[in-house]
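Presented as structure tokens, the chain that follows is alone, the form predicted in complex with the partner chain.
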Amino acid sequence: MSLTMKDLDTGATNTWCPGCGNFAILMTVKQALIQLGLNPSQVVAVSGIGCHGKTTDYLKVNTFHVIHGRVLPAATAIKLANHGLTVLGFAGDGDAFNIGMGHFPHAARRNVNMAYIVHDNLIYGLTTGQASPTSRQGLVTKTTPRGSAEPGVNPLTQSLTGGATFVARTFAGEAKHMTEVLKRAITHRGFAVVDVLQPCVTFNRVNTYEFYKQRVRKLEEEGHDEGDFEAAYRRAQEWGDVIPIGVFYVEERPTYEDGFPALAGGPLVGQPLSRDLSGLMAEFK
């Protein structure tokens, strides 16, 4: 019996602003799970704190709504504890690249086998409109009354430099594109980053649906080579009249769980707690 959208709905009242890009993300995540034929009980969603973080209130799978910026370490450990599970991380741009930045390159180089979905609205939503690390220079917010002074963090070049093995961007206004990218990210074996351009209709009046609609170009329509790191890095730097979306880079590399001998025999969670300690105790005798 196949899964329906309704099966993935928790029934919680959705409190996102009408028109928020998060709705489309939530919907396409559900669609991706359905299309991939995944069993909700084998999926874990970990979310940070922010508007994006409410995803775990609305998506009926196993969920851990953690603290601000800490999706990655929690998700990493969940995957190691039970690598049979499909692990999805949902983070905000502030969550991922401000307070959570310290974890990002490490999850990337470890190649933690999970999809990391960044709801990138270039603003702090839930705390009512402060600058985010991805806010573009000049964005006026509650904390940057004269416009953000610093260049924004680029999630894609950060992912590439960090060593992520799947690096993509998509746009909440392009549901089909998003679904396809998410499906690939979820099935990718390794750390898959998906930067989702997510309009925040309330606090970011610059990077709107219109803004993106006029600018996004699909890499897959432009003959981009997903195996070419340099090309990926170059295209990832583009942000102007053209904003490329699609899969920038893919690489195969052993995943984090491959490095632990204890996992060779199957998920850790399935192994018995008691074990023979005589060998360990003998060392002290």
Partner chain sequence: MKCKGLRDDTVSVVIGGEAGQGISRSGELLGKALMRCGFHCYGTMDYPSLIRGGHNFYQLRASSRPVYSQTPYADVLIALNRESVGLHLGSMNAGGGVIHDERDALEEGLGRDRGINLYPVPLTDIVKELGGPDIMRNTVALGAASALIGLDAGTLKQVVAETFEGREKIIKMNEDAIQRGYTYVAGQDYGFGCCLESGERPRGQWLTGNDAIALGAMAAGCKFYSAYPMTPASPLLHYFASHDKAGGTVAIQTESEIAAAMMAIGASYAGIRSMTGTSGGGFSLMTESLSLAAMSETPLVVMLGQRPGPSTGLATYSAQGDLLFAVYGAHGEFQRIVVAPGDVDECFYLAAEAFNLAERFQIPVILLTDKTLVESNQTTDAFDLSRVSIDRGKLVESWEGPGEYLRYRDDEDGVSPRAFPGAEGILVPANSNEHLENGLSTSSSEAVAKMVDKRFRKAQHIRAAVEGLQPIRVYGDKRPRVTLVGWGGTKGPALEALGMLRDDGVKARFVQVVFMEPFPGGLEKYLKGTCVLFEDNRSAQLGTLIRLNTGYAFKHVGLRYDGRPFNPGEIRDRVLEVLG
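Could you present the same protein in the form predicted on its own, rather than the form predicted in complex with the partner chain shown above?
Keep in mind that what follows is only the chain, not its partners or any molecules around it.
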């Protein structure tokens, strides 16, 4: 029997604010899993602290909820323990690029085989409206009443310079487009980052659905070359009257798991527990 949206519903009461962009992310992730024909028992979703963190309450796959900023080390460990699993990491812009920023470039350079989906609303929503790492300079919030004095972190340029092998941006108001991008990210062999422009309807009154609808432009409609790093970096810096969305960059290179000889025989969970240690013991004679 084919998988349906209902099969991926946990039955938990959803407590996101009405109109939150997280609803679109949850829906499109489910659509992507269905269209890819993935078995939910072979999918693991890891989430951190923030409004995005409830994703694992509403998605009926294997889930793991971690402390603030620790999505990537947990997801990396899961992938190494059983690299046959499809691993999805969910983080907010604060979770990913503030307390979790120390883990981000290492997951990227290692090329961990997973999809990292960032719910980027450019503000702290769960803690009721403080400036986040991706808040644009000048944004007025509870913690920046005179406007944010610092430029925001750019998730795309951080991903590119960090070494991610799949870098994309989507918009919660373009569900079909987001589904296609997520499908590619999930099936990409390597570290795939998808920065989702996800309006916070309660606390961010600047970066709204209307704001993005007037500005987003799809890269695939403009002849963008996904293999051109320099072009990807240039487009990643655009933010103004035009905000590009789509796949910015794709590269194929060995994954983190490829560097571990013990995994060549398949996932550890499927390997026999007994080991011949005679060769190792001989080294100590």
